[in-house]
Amino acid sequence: MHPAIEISGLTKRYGEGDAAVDALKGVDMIVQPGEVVGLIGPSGSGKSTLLKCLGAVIEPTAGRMALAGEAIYDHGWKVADLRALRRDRIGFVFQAPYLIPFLDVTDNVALLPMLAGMPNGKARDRARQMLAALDVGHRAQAQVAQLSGGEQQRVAIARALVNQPPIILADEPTAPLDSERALTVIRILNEMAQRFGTAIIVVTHDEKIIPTFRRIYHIRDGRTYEEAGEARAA
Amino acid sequence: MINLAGRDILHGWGKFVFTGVGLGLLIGVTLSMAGIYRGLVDDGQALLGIGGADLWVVQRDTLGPYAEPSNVRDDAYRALLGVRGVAEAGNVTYLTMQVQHQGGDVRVMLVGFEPGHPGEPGNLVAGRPITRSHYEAIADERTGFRLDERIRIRRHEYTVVGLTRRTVSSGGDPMLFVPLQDAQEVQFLKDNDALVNERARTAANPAFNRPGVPGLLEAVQASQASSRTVNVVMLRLAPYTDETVVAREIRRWKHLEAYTRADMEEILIAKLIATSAKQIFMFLVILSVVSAAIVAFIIYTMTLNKVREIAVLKLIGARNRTIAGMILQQGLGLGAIGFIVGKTAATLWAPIFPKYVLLLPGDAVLGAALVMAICALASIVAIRAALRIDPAAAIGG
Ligand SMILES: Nc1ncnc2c1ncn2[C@@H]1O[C@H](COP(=O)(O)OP(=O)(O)OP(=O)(O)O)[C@@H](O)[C@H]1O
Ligand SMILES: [Mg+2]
């Protein structure tokens, strides 16, 4: 079986000439399906940049990246439809939930399968199931503004999961939450990884949740170093 | 797929509706402007319809009687009746004046006509035509006069026996119709002082005030008590007569100017109200530009307030088409609300205008199309901004 994510020698340069910033200087990473890995590093080390490259939101400058064995970027070559790739294969969770305020909770989640062409009724059923799995099923009819921060974050996770993408990218998903809620979110992500075989990368600064990762990538000055969680704990 | 534009509007409908109403009032003003222009033209046409004339005979080298002063001797009609094809002739005078009414002044156009001849107002909305040759009047509704009301014009009292509608001068003054001789007297007796003055001058003239000739002074003064001119002679032609031929005949032999209905329309609409029309047209252009700018601005700010949502939509794979469609629909929605409010407002406030406002369905359709086109165009600015939003912005640093 192919790794869910496989990148090698990935670089990203922002800008040109004197103003150029080399945010990624050569990143190697392998994540297997069903794995939840942490990505930690100081501010400005390139965490968000790496996540954006992985999420097909920005293009790397050089290097190779494959998802489930299929090349996405390969030394300047890239797949044609990055938008469809994002829609079908990647789920995003951000620091803030960024729900759409003019849609109710169900439709915030159902929007994704709808965008992929699923009929409204079926998409809403799927959304309700996912909301129930995340313990916010009872808030399915609510407006976004009526939810607590933790509930919003769980809705955002439901949205990331609803299309059952093979990959979920989370950028500081626990930052606004207290430690109990933060651990709940990580527990949910772990459950989902196990249930659906999703590969999950979590960027974090959060000391409380770092021990929960079995594997951690450190990133410093645009380069990654791998560390096993247990080894670190020992 | 759910309708994102509709959901967004419903979510903040108060703001949206208020904006739509504001825009609507502006559109209402624009439609009223168009209506005022149409009203001017229509008033002009209605003016030509009063009296049922086929030809207007006026003083030579003038554009009378509405666009320039014109004076024709009041016996010229006899000669005109002799022209081939002329069936009827009627003398008509016009004088704009103030008439006292209920403690205030009403500005009217006093029209003198000969009952039973061209120049007589048709289509009374109430009352009856004038039957006596003195001191009866027919008034346009807009004068505010009522049937059987007695009104004072200079030295005499008149009884209102009939009412008309849409009989106004090209300046918008409602008409007051009186028998020709009364009107000529009014025209001559500009006021009491002038009359007394005139009499004194005549009396002071030794040629008229001769001790040896009793009654001469009185006779002279009586002869001066009325005007001998009219402003236009209206002609009605025999059936199947070519009006242009008759007009040419009159111009050649009678030392008078004769205008056909087409000539009069040209004078009234192309010359007399052309400047007003241009003025109104300028207003229309400016209002349209202002409306467009407002719509563009509103849609643009509405879109910029949703940068985060749009970035998220793009990130989760919404097509550019979906996002552009959302903004365009909101623009058109705003236009639709605006148009409905504007049309309603224009219709409601049209009767309050002192002059006739004619709201043509065709203008409304054109206006709706224009509003929609402007809103679509205005959305383009916002759509361009939305398409430039980077999905990476949703992830942040
Ligand atoms: N759009 C951009 N244009 C230019 N430089 C950028 C851009 N985005 C990031 N950078 C630079 O690239 C480097 C890595 O940024 P990145 O956002 O990946 O850091 P980070 O690890 O996510 O930091 P933080 O923990 O503060 O979020 C930084 O030096 C940053 O200034
Ligand atoms: Mg970051």
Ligand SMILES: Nc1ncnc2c1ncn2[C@@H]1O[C@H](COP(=O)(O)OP(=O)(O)OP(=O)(O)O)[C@@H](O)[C@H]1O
Contents of the next structure:
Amino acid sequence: MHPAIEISGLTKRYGEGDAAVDALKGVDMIVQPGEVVGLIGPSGSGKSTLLKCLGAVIEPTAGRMALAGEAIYDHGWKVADLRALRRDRIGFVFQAPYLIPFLDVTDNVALLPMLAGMPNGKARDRARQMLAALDVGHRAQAQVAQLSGGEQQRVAIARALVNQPPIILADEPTAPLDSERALTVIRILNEMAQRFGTAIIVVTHDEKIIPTFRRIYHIRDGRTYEEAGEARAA
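What I would like now is the form predicted alone, since the data block earlier showed the form predicted in complex with this ligand; can you produce it?
So it's only the chain below, everything else dropped.
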């Protein structure tokens, strides 16, 4: 089985000449299907740049990225439709839920499969199933403003998972939450990774959740260093 995510020698340079800044300087990373990996490092170390490259939001300068053995970037994009790549193969969870306030919970989750061409009824059925799996099925018809912060983040996770992408990129998903809710979000991400075989990268500064990762990548000065996390298999 191929790794879900494989990055080798990835670099990203902003600017040219004397003004050039190397945000990434040869990043290497492997994440297996069903694995949740932490990515930690100080501000300005390259975490956000790495996620934007992997999420096909910005273009790297050099290196290689592959999803499930298929190169998506190899010293140039190998995928013709980057928008479809982001929609169908990559889920995003952010620090803020970014839910659409004039849509109810079900339609917030169903919107992505609708945009991918799924019939509206089937998309809403899938959305309700995902909401139920995340224990917010009883809020399916609620408006966003009626949800607690923890409920909103669960809905955001349901939205990221609804198309069953092979990878999810989570950028500080627990930052606005208290300890109990933060640990609940990480537990949910681990459960969903196991259930769907999703590879998940979690960028975080949150000291509460760092001990939950079995593998951690530190990023410093644009380079990655792997270490075992504190949460190890029994």
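Numbering follows the first chain given and starts at 1. In this text, rigid core is short for the largest set of C-alphas that superpose within 1.5 Å between two forms. Owing to the predicted nature of the structure, the values given are computational and were not obtained by experimental measurement.
Exercise. Is the C-alpha displacement of Gly15 equal to or greater than 2 Å between the two forms once the rigid core has been superposed?
Worked result: Yes, because once the rigid core is superposed, the C-alpha of Gly15 moves 2 Å or more between the two forms.
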